[in-house]
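A single chain, nothing else alongside it, follows as C-alpha cells in the form predicted on its own.
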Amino acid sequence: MNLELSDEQEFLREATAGALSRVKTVEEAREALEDEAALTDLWPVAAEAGWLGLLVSEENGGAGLSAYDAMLVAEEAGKVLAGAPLLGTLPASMLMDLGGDDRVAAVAAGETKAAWLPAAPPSSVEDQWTVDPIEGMDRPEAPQAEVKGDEVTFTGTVAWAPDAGEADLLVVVGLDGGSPVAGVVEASADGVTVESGWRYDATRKLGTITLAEATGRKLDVDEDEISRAWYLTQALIAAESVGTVATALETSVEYAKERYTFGRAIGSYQAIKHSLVEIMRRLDNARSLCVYAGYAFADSPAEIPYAAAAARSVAGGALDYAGRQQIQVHGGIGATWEHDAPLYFRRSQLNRRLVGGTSMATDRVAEELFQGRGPVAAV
C-alpha cells in the first residue's frame, strides 16, 4: 500500500492552503468573541475552492473525489481554525448525491447551502438512532418521520449542527417505524424553527433545529448510506483536529526555542521537551489513523466504524493535549488574549464535544472490537 500523497492530492493541500491564506482566519478568531460580523463568510472561499463539491459525482457536477482528499482539505482548515463549512456541507452533499436529489448540483457550486443534522447509529450505548442533546448528556432519539410516497415529514429536534444555521437545504435523518430514512427539507419550510450561535469556538457556526411536521423530500439511500454519513464527519473532526495539532506543535517548538531562562532556552529543560515529544507521539498516532480511516471509506467498508471511530478518538485526545500544553509552553503569556494558544484550546473544547464527542467515538471503538469487526480482533 502507497501511503505516499498523489500528485493531485499534493495540489489540493497547497490549493487549499493558499485559499485559506487569503482570509485571516486567525485573527478574526479572536475578534469575532467579541464580534461574529467579524468573521469573513467562508461559503464562498469554499465554492470558488471546489471543497462543496468534493464527494459529489461528476455527473452531477461535483469532483468526485474520496474521503481522504475531503479530509485532506479539513486538515488544511484546522491548521488556522478556519470555520470552513465542511462538517455540514460534506455529509449533505454526499447523501443527496446517492439519494438522487437534483438540487445537488447547485450545492456542489456553492449556489445553495445545504448542511446535514447528525444522528448516530445505534450502538451497545445507545439501541437507537440518536441525535446530540440541547443539554445533559442522555441522547434523545432522532427525529421521527412519516413516509409518503416520494415525501418525508420530520418531527424532532437536532441541537448543535455545524453550518445549520446558515443553510438553504437541510439533510434530515429521522425514523420511521423504528428504521433511519433520509430527507431534504427546505429550511424556510412550514414547521421548521432554525437558532443559530455558537459555543466556546466563535468560528464555528452551529444550529439548533426544531421540525414540527416538516416535510421534504425523501432520499433514495439505504441506512449504510446513511451511517456512511455520521463516520464521514467523524472522520473530518479527526482530520482537522491533526491540523490543529501540527500548529500548535509547531508554535510551541519555536517558542522553546527562542524563550530563554537562567540563561538557557526553554526547551533545553525535560519537562518542556517531553510535553513536546508526547504531543508530537500523539499527532503522529492520530495522523496514521486519519490514513487508516482513508483506506476504509475507499477500500473497506465494513471497517469504516472501527477506523472512523479510532480517528476521532486518538485525535481528540491529542487536540485537548496540544491545547492545554501550547499554553503551558508558553507560560503566562499563553494564557493571555494577547495569545492565540486559547484560541486553539477553544477548537479543542469543542471538539471533544461534537457531533457525539471524542468519548462516544471511544466507546464505539470498544463496540468494534468487542464485536471481532475491528481489524485486531479480526487477526
The other form holds:
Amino acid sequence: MNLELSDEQEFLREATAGALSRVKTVEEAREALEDEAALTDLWPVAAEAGWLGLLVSEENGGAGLSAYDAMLVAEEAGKVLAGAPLLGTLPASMLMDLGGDDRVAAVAAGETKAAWLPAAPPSSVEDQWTVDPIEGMDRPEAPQAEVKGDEVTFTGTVAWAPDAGEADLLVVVGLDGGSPVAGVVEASADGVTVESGWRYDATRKLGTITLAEATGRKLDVDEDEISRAWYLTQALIAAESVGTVATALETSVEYAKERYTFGRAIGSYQAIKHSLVEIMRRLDNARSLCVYAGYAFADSPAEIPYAAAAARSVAGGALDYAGRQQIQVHGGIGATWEHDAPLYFRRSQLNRRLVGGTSMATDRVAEELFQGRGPVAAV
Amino acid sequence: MNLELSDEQEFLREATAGALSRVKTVEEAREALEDEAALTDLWPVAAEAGWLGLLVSEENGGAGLSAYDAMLVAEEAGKVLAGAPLLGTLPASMLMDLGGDDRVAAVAAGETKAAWLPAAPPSSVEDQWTVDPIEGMDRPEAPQAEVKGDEVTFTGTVAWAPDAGEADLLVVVGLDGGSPVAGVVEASADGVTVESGWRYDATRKLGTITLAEATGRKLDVDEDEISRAWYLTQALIAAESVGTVATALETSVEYAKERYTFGRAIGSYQAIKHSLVEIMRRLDNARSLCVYAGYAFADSPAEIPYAAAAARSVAGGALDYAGRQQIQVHGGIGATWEHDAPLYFRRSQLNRRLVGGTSMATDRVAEELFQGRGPVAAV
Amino acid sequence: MDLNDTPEQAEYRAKIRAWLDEHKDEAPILQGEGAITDPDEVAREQRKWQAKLAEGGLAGATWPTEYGGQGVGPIESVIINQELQRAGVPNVFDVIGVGMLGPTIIAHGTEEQKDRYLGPMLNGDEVWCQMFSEPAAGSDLAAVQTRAVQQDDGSWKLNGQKVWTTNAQYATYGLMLARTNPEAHKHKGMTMFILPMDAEGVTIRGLRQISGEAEFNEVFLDDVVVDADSVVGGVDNGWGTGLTTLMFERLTIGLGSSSFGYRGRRFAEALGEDEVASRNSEVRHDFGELAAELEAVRWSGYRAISALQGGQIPGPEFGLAKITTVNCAIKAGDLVADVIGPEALAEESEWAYMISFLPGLKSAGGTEEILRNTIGERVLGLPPEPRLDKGVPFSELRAIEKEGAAA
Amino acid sequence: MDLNDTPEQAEYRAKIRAWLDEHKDEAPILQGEGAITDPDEVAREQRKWQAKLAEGGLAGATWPTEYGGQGVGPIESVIINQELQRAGVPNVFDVIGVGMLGPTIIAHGTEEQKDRYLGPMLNGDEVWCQMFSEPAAGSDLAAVQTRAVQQDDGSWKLNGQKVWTTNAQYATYGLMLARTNPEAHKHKGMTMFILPMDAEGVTIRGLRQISGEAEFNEVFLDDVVVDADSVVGGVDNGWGTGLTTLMFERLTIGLGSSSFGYRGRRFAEALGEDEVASRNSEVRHDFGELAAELEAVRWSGYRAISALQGGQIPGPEFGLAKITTVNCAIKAGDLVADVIGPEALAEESEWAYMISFLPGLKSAGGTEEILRNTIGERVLGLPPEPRLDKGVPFSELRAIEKEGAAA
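Could I have the structure of this protein in the form predicted together with its partner chain, to go alongside the form predicted on its own above?
Next comes the full complex, this chain leading.
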C-alpha cells in the first residue's frame, strides 16, 4: 500500500505553489471586495502552469493526469485563496476530451476558456437531474435539451456556475426526454445570456447562464461520464477546502502560541487547544477522504459518487468549522477587516452553498449507502 | 412582573420532595433493571400526596391547581428519577374533569387509576392526529372512533403510553370522520389488550394498548382541549427533565471539585468547566421555557403549543447533553453499573423518544412560527 | 406567576407612556421608511433626542436627582426601556456614558468632576467613550500597557493604544485606564483618567469589521498630557474604579438589550417564504431548536427582571443569554443562507450583514471562553484556572511572556 | 497511489493466507450461527486458537525469533490482522500480553524473565493483564498510590487497588505499577512488578458497565508479597518501563482495530429498513455526516499504514481516529434509536447494547480531553497546561489535593 505522493505529484504541488506565490492572492481577496479590478486574472497563470489541460488526454494536447493531480492543484489554490479557474474549467475539459470535441486542445492551451454548468445526478428523493437555483431550495430540472444529429439545443437557467461568467465555451447538461445529454455551446451563441458576478468571496467569479434555445455541439458522453463531471467538481471543492483549512489551522496555531492572556499563551488553554485539535481532526479526515476520492477516480469508478461526496461533506464541515474558529481564536482582532481570517471565513460561507452545497454532498453519502452502494469491500 | 414561586408553590415543592425522600428511588432504579419487583409502587404515594387530583377541579374532589403546579411536582420527581404516575394520569384527569366524567373524583382520590393515550395534533407536514408507533418513523393515525350517543367505540393501537399499563381507565383520542373525539374506556372492557413493560429506564412503566372495537364513555371536550392534553404532557416531560438535569449538574459539579488529576481539581480545566457551564446554560433556558409554558397554560392559551413545545425541545436537549456529560465528567467510573450517572443516562435515552420524542416538539416550534403563531406580542 | 406590574410600577409606566405619547414624534426615524442613514446625521439626531429624554426624566433615571437623574431603581429603568421599544423610538445615544461611565464617576469621582461632567453627559451635549481595552488587553483587561507618567507639574503624560472604542469619533471625553506603576502587580498600579478626546496627540482611527463597516475605533495616544485633576478614583486605584464600570456594563447590557433583535419570528418569515424549506424536516428541526432557545432568552430576561424586583442583582450567569443569542443567531444566519443560497450573501443582503456582524459580536465584551470560565468559577463554584500572573510585577510579566512566545 | 502490496508483502500475505486457508476451520466461532456464548468457554477456545496462531507464526510476529516471534515489521503485523479479518477468524486472545506487555518485557526484562514468561504468554498458556490504572490514577497514570515496600528479605509487600483490569479473571500474571518511593516526585519512585494473580491477598472483582456486563475488573491488593526478582526494568524506574507499554498500546490499538466494527453500512441497513426514515432529509443528513466521518477513519488507517511502510511510527494523532469513531457511533446509536423508537432500547437490542457500551469507551484509554491535550501539545506544538504537580514530592501532593478538595 502506498498512498504517499509520487515525485511527480510532489513536483506538481511545488510548481503550483510557486506559480501562485507570484500573485498576492490573499491581499487581492481583500481589495477585490471593494474593487474587483484588484484581482489578478488567473486564467493566464493557469494556462502557463498547465492546469487547464491537466485532465485532457495527451493526444489532445493535455497532460493526461489524474483527478487526484487536479485535486492537488486545487488544494494549493485553496491554501492562498486563489480564485484559480479550476472548478468550472476542469470538468468542462474532461467532458470535452471524453466527448470528442476537438476544441479541447485550445482549452488545454489556454486559448479558449471553457466552463461546465454543474448538473446534479438524481437520487431516490430527487427524481431527475437538477441544477442550482437562483434562489431557494427548490432545485429546477436541468435545462431541456433537443438533440438533432450532432447538434443539441438547450433551454433553461443554471445559476452560480464557477468560471462560467468568463468562458467562451459552455459545457451544458440537459435533459432530452428525461435522459441527460451534454453539449458545448458558445457563450456568444444566440439565446445565451450570461450574468457574471460574485457573492461574499470576491475571488470566486460565478456565472448565471440562461439558455433560450441555444444550440451547440453534442458531446459523445454517456450518463456515467456526465455524472463524473459533477463528482469531479465535488472532489475539487473538497481538495480546495482542505488547503484553506490547512492555512487557517496553521495561522491559528501560530497565533495561539504567541498571544498571551492572564499570563499564559492562549494555546495552553483547553478551550483553544481542543478547538485547534478539532480543526486538525476534521482536516485529517478530509484529507483521508480526498485520497479516497482520488483512488476512486483512478481505480474504482463505482465508488466515485460515494467517495467524492464523502470528501466534500467532511471537507465542507471542516471549512465551516475552521472558518469560524480561526476568527474566534484570534479574538476581536480576528473579526476586523484588515485581518486575513475574515477572508477565509468568506470563502467558507460561499463554498458551503456552491455547486449543490455541502449538504447535498452529505445527502449523497446517505443515498449511496441506502442504495447498497458505497465502499467496495475493503482491503 | 413576578415569576417567583408563591408560598403555596414553595410548599408544594417541599412537600413533593418530602414524599419522594421516603422512597429510595435512585437505588430502586438500578435494582429494577434486574428485578422489577424492587420498585416501590408510587401510585399510593401519588394518591396520598394529592398529585393525582392536582388538575381536577375542586368540585370534583381535586385541588384545582395549575399546570405549572403540576410541573413543579414533575420537576421534583425528575430530580430523583421517581417513576411517579404523572405523565399519563394528569392529562387523563384533566380531560375527564373538563369532559364531565364523574369517575374523575375516584381518580383524584387514587381509588381508580386513569391514563391518557397520547395523540399528537396535526401540523402542516402531518395532516392528521397521530399516535406513537410501536416501531419506526411512520406515525399511525389516531384510533378510528365511532360515536353513538354518549358512547364511543375505538379501534387502533397506541404504543408506549406512560402509566397506561396499570390504568383502570384509559382516556383515548380517536378520529371520527377525521375529527378528534375523546372517550374513556375501561381497561377491562371488551376489545382492549394491554401490554405493559419498560424499555431501558425501568422506572418508567409503558403500556401499548390495542383497541378492537372497544367501547367507552364519550367526553364532552373540544379539539382545543384534546390538544391541550398533548401539550400538558410535553410540558410535564420538560419539567421532569429540568429536575433530572439539575441533579446531574449538581453531582457533576461536586465531583469536579473533588477529583484531582495532574495536581489540579478537574473542575479547574476548561474542558470540564465549560461543559458544566453548558449544562447550566441549557438548564437555565429550559427553566425559563417551563415558566413560559406555565404562563401560557394559565393566561395565554393561544401560546400553549408553542410554549410547551419549546420547553420540551430545550429541556430534552438539556437532558441529552447532561445525561452524557455527567458520565463523561466522572470518567471511567461514571460508566459503571454501580454509579448513578448511567441511571440518569438511561432516563435521558428513553425520554428523548417518548410521547412524540423531543424531535417532534422541536418540529412543533418551527410549525407554530411558520404558521405565524408563536409568541403573542411581548410585554 | 404574574407578568403584570405592581400598582406602583403601573403608575410609573403610565407616566412614561404618557410622556412618550406626547413626544415620540420628535424622535428621529432610524429604521424603515424615511429613516436617516448618514451616520453623522444619525448621531446628531440621536443626541438631540437624548436631550429630550433627559428633559423628560427618561435618560439616566437611576442617577441620583442631584445629578439630573430620577433616583429610581433598576426596575423602573427596565420599564423605560420597554416603553421606548413599545413606542418604537430610540434609547439614549450615549448608552455607554449614561449607563456605565456616568455611574462610575458618581461612585468614584470628585465633586468637581461630577459637577463638570455629568450634566452635559446626560443630555448628550458631550458624548463619552470607554477606553479600557488594548490590543494586548482584551479579555485580560488588567494587562493594559498604556503608560501614564506623572510630570513635575503634577500633570500626566500618556502613551499607548486603545482599541474597540465605540463612539470615539463622536466623543468629547474618554474614561481611560492606564498603567501608572509598572513595578506593581498587574492589578495594582493602574489609574483611571478622564481624557479630552481633542487633546494633542490623540489619534482616532475607525476599525472596520468583516462587513466593512467601522463599528469601533482604535485610539492612539502619543505624548498626550492631561491635568492632575483628571484622575478618577485615586492614583494606582484604577482597577477598582474599572470594576465599577464593568458592573454597570453588565447591568446595562443585561437589562437594556433584548437579544439584539434576534427573534425566531424574523427568521421564520425568511424561511417560511420558501415552500420547500418550510416543509423540509431538517430545516424545521434546525430552526425549531434555535427558535426555542431564542425564546428562552426572552423568558430568562423576564426571570431576571423578576429577580431584580425581589432585590437580586444579576450575576455573571446573565452572560449566558449572550452566548445563547449569538450562537443561535449564527445558526439562523447559516440556515437562512443555506435555504436562499449564494444570493443571501449579496453585499446588500441583510443576511450577509448579519453573518458578517456575528463573529465579532461573539468576542465583544469578552470571549465566550472567558465568560464560561467566569460563570463556572463564580456561579458554579468551580476551582479557578492556575494563574501564572499572580504576584508578579507587571514589568517582569511582560518579559516572561515574550520569552515564552519566542520559545 | 497504490492500495496494493509490494512484491515482498504480497508474498508474505500469500503465506499467511495459505496458512489460514488450511487452519481457519480450527478457529472457534464467536459470531453468528453456532457461536459459542459462554464467556469462559470463549476464553478457553480463544486461548487454544492463540496457541495455533503462535504455531503458525501469526501471533507476536513482530517479536524477535529467539522469543518465539518472526522478527517481522509492523506492516507484516497489519497484513496478519487484515488476513485474520478476511478469513473471519479471531485474533489472539491475549492482545494485551502479546501486543503490549510481552514487548515491554522484551525491552526491559531480565534474561530470566524473558525465558520464563514469554513462551507461555505467546501461546496463550498464561494470560496476562495490565495493572496500571487506579481509582485515582486514570488519565493521570503517574498518580498511582499502590504501595510496594521492600521487606528485609528483599521481597516486596504490595497494598492498593487497581481498576479497569481487562482479563484479570483469566490472567496468570499481571504487569503492575506500584509506588516504591513516595518522597520522590510523582513520576519518579514507581516500580514495575510481575504479579502472580493467584498470590495470597489478591482479590479480583468484576466491574460492571452500563449494560450490566463486567467488561473490566477491579483488583485489590492486601499485603501481597512478591519476590525481589519480579521487578521489571529496575526499582524506581517504573514510569520509564510503563511508557514502553503505552507506546506499544498505541501501536496495537492503532493498527489492530478497524473502528470497532462501526461502519456506515451497518447503520444504513438499520435506517434503510424504515421507508420513511430513508427519505427523511434530517435522517439522511445526520447519517451522511457520520458515515462520511467513519469512512474517513478507514482511509486514515490506510494512510497510517502507508506512512508506516515509509518508516513513520504513528504519533498521538492516531488517537483522533478513536475520537471520531466513538463520537460517530454515539450519533449513529442515537439516530437509529430515534428512528426505531423505544423498542431500540429493549434489553436484548443490539442498539441498546451499543448505546450502553459507548459512553465507557469514550473514556477508555484516557478521556477525550486528555487525548486532545496530548495531540495539541505534541503534534500541533501548543504550549502545555500549567502543571501544579511538577517538582512536588508525591506524598505532599496528596496532602495539597486533599486540602484543595476540602476547601
